[in-house]
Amino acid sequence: MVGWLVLSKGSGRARRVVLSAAAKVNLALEVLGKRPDGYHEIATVMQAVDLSDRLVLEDADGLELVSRAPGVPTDATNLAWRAAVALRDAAGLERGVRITLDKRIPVAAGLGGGSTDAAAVLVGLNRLWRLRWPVARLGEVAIRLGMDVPFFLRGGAALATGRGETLDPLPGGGLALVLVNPGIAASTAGMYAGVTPPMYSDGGRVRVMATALRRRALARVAGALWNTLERVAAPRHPEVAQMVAALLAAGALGAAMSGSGLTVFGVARSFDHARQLRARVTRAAWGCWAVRALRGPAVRIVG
């Protein structure tokens, strides 16, 4: 636990907000090229799913982040911490907060766990500090934290372009998935550094996925799964191909890696089918979850 002492201008009475912060999967992800700013231009379809972290935000005299999860930093390198600082600065406040993070989403797994926590802090502090900012204004802060953070402010499903910050909502929900994680963290920067020009594409696969979601065509969704970064990850981590093969052998309609990995997900016919797939692919070294896609917000105030 690291504390940062600031003056609190609260009423002196402790208040708190409890939030659920959902993960996401990338149903399709293409790298279109390298931008002049050094980042990659991407096109991706993201879908929020109901594997969630739990955050408790409480009034405090300083800024504190507490988590017992291994591998989760509790200082200014944590995106949730940075979200609190960014919102405090943007609002011109001198306020503190104690953030207690119950981490359930695997770390550095391609599921957006850090980004959804950051979005949850923005939503929670908007309530705790009584800012009453609309989502669009919170989004201006979110985009400075990371390209996935604006997506988590809204949730559901979306087509994201640019660096991932330009969002076009899509019909979400209706999907049942199995997530399989090998317990190995992956570096997002390292994955993108491995993308070479022959891997660039024109976004056509992402457009096919967006159309499949709009038509709510499960077989087409399963057939349109794609992730350019999987071509970087698979030669480095044989677990990726093993997880894909295990899901397909168990009866998944399709399987692919999410984001920068190394989590792999499989498409099921129903949630009951997803639970059957999870039972078939569970191994001691792998974490497995049967999840539902979310139609509504990725971040929810639950207390």
Contents of the next structure:
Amino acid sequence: MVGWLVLSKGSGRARRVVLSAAAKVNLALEVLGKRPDGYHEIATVMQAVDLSDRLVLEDADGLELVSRAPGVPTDATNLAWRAAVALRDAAGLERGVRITLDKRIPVAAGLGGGSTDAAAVLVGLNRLWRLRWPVARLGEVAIRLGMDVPFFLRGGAALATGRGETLDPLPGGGLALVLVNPGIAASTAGMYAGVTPPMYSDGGRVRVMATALRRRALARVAGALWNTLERVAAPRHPEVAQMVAALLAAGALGAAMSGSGLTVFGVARSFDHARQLRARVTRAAWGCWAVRALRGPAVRIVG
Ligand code: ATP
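Having seen the form predicted on its own, please provide the structure of the form predicted together with adenosine-5'-triphosphate (ATP).
Up next: the whole complex, starting with the chain shown before.
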């Protein structure tokens, strides 16, 4: 085994690529209106955080996906699988890959788990298939897979507009957060379907968040947290208000729901403080993580 690895390295032929794929939170999210194509126009500040799935990509004859995580499809509907097909077609290759997906990011939780897996497959296959495509070219494939996928190709923090695909980088990192997930899956489409015109806003809150991040002003970041979709989720799921209240009672500087939920996150003063908050809000039914915001890439090749 060791001999094969050495030989493989020496000959420059990667047969196996291991990646970590980080989640995101939406520090602020506003719905600006509905577009003629039926999608919502949004403005959001996304921040990658170090709660990550692990993917192993290996050369194979056909396409194969292995995952033991409940609620994660192992067929062509998995976003990681779709990413492999999309890149294979875009590159005009006839190659297979075996994807082993170790899920650590809760599924259907507003943390972008499927999207970051898709971005990781694009980055990993770019290496495994020795395409040497620049990120911008991978981005053209990414956008066809989902609005959040281009964000994960870059990571850090970004202001996203349009359907969420137009990205303006922001200084990321420097934040410590606690994520709390109630173990209840939420449908993104279902959440957007509950948005009514009186909930539309002008993007002002998202701009305030972007400014707070640029100034690295922690108290202003905590004060600018906002998610319009929380107004849809909270009446449907009392857990959302319970998680927010638990985080604030534990001493979080602010708390809000991420994306289409139902994960809620709290802002801490430091990573140590985040760990203390995590210990204070932990409940049997909730998943809780202390995480750091990432400055750099959300997807990393780790082996
Ligand atoms: P969104 O990006 O729409 O906000 P999310 O982050 O809330 O979604 P995901 O974890 O991406 O949620 O899962 C959404 C749905 O996508 C799940 O119900 C699951 O069936 C399906 N899915 C497809 N591929 C994946 C994947 N690689 N990981 C997790 N879920 C996946």
